[in-house]
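The form predicted alone is given below as one chain in structure tokens.
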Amino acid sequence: MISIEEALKIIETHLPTLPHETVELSEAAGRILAETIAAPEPAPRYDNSAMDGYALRYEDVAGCAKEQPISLRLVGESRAGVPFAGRVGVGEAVRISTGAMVPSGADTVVRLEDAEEKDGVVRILACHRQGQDIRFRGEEFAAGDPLLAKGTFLGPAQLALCAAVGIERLTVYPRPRIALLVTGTELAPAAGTPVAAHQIRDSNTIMLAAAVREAGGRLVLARHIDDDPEATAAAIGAAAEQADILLCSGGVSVGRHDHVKEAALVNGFRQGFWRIRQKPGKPLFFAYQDHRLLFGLPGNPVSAFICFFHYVRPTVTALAGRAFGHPVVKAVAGTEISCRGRRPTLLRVSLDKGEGAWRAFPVTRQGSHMLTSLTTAQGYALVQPGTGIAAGEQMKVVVFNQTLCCEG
């Protein structure tokens, strides 16, 4: 068995570079940007007025107060979207509106408020300076500025900055193509058939499906598997071909009926490794093949779910674009957390509040077969055999909701 920390170091070294896609805007939500955007045009592209007012020359108007109003002639008016085609004289004033053209010939924007207009003429009671409520071209970022990174998540933000100056296209990292192989000659159909009295329901292959599109990944097959190595090793072959990562569930331990490592290797991958000092999840397989990964997950649901959230989602993270890594929240335990076993232990944790820290408890129930386990969990906590985490000493939890991260 090798340790954790080996086991992420041999995926992180073969983790495969997959080719970058190119996306309509409206379908780049979500996305990590795959290189870095200049600006395409300055913005604001024009000069316009960040008030409803009067555009005009502020020659003009310089010194006047509201006991000594200086008027103006109103010539026109230049509305959002339908500019002033003329040109500001001395003397003169334009009608403006909030985000409208500044017209040519004016330099300044005078509120409402400290203007009064009537019969064609506008009275200027204060104006405090040049250039004053005017949005100029290119104040936020010029042509050719930096304008997203590399590797910017693309969120309702960046999509709208990309919209205004006028790109259509983005080139992002890509979403893996996962495939998913559930195996087991016990396992029914979660819903709608019947369930004999030696059988199970399936819930992995919901659980790693809905596990798969959350952490950035695009499930391309999902199907079971008896415990048969000729169907197993078919299965494997034609997955090969359609996927960027195989995620077999099943059949990795050392029983007459585990076949997923032969078939793996039968189908040319090359093991990375096998069995992991952990509980739970020992018998976790790693295998590659080119720009392709296989991982043969335990069969018991706590130990796939663990093994793909502490495995896996790093994977389909880093090759999505994102850093290869766990969400975690720093916390202190709520109570003592200890490890009686002879290996590390990723230990299910509760988190709540307290005193405006995160606090951790161990939930009752931490068999592998128990999904108690994890619904009643926010996470899990790395607890090494014969130590104990203390009460209110200061721990680190991996969260299965990465939101948690963000709540101080």
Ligand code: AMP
Given for the second form:
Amino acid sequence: MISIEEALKIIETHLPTLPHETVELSEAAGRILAETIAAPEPAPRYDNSAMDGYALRYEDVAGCAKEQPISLRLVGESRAGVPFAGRVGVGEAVRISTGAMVPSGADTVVRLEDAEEKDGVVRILACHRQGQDIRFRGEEFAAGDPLLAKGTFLGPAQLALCAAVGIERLTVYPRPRIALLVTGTELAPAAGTPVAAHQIRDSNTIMLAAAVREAGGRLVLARHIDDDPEATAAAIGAAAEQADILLCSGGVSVGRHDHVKEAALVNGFRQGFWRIRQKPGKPLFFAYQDHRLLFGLPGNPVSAFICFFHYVRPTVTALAGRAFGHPVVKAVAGTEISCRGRRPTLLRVSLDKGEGAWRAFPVTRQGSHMLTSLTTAQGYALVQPGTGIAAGEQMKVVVFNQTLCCEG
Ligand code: AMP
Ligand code: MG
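Return the structure block for the form predicted in complex with the named molecule; the form predicted alone was the one displayed.
The complete assembly is shown below, putting the previous chain first.
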């Protein structure tokens, strides 16, 4: 058996490099940029007005004041989307809206409040400086300036910036393709069919499919396999053709009807590790092949879930261009927390927002067959055997829902 840290290290050293994808901007939300983006054009692209007002020549109105207004001839209008076709000459002004192109000849904008318009004449009551209220071409950035770095998360703001400068496609890290193979002759589909007395409803398929999507993976296949060596080997072989990660559930223990390990090996996967000194999830199996990984999660729903969050999620996020790591919040133990077993324990805890700091409490039911140990918890803490965490002591909690990391 290896340690949790060794297991993570082995996975990290076998992470494949997946080809980047080029996607339309409309498909890029939530992805990670795999290229560096420089501005293809300046922003603003043209001199435009920052205000509703009048575009004019500063030298025509310099020195004007409320008591000493200067009158200009109104020769047209520049609206947003409908520029003024002519040129502003001596003694002339053009009505202009916010965002509209500054007409040639004009070098300054006077806002509506500082002017009075009547019968084709504009009286300018104030103008403070040349160039006022104009957004000049390139004042935000010039063509060629760096805009977004490789590795940037593409959220709404980043996509807007790309759209604003005319970028239509982006090269991003892929969403790893994941095939889910759920083993167990005892399983009945969770919905649609009655469950016999000797059957177990399959809860891992829906759980892992949701976890895969949440982590940023793309589920390309989900199927159930009976505990049969040939069927398991055939399913792994077929899934390997479509997926970057094969995610198996069940069938990795030492029982006579556990076939996942053998079926992986006959398909040319090489064992990275099997069995980790941890609770829950001891029998976790990890194998690799070319650019493909295989995780054999234990069938117990809680073990499968915790193994997913501790080993598979970092893998998916790393292949999707993010860090190989865990979303962690700092908390203080709300009560004394101890580890009674002999293995390091990934102890499910609930989190409670006390005066500014998260307080963690172990959930009462910790059995690896008890799904309520997950629904009542927000995350888990690693507790070493023979050690404890005193009430009030600082601790780290890996959270199931990453957004908890950011809650202030
Ligand atoms: P295994 O790892 O295949 O030995 O399964 C361990 C335990 O988890 C057994 O009690 C199974 O019935 C249960 N189990 C396995 N697969 C699932 C599943 N997909 N949904 C719910 N329970 C499961
Ligand atoms: Mg089984």
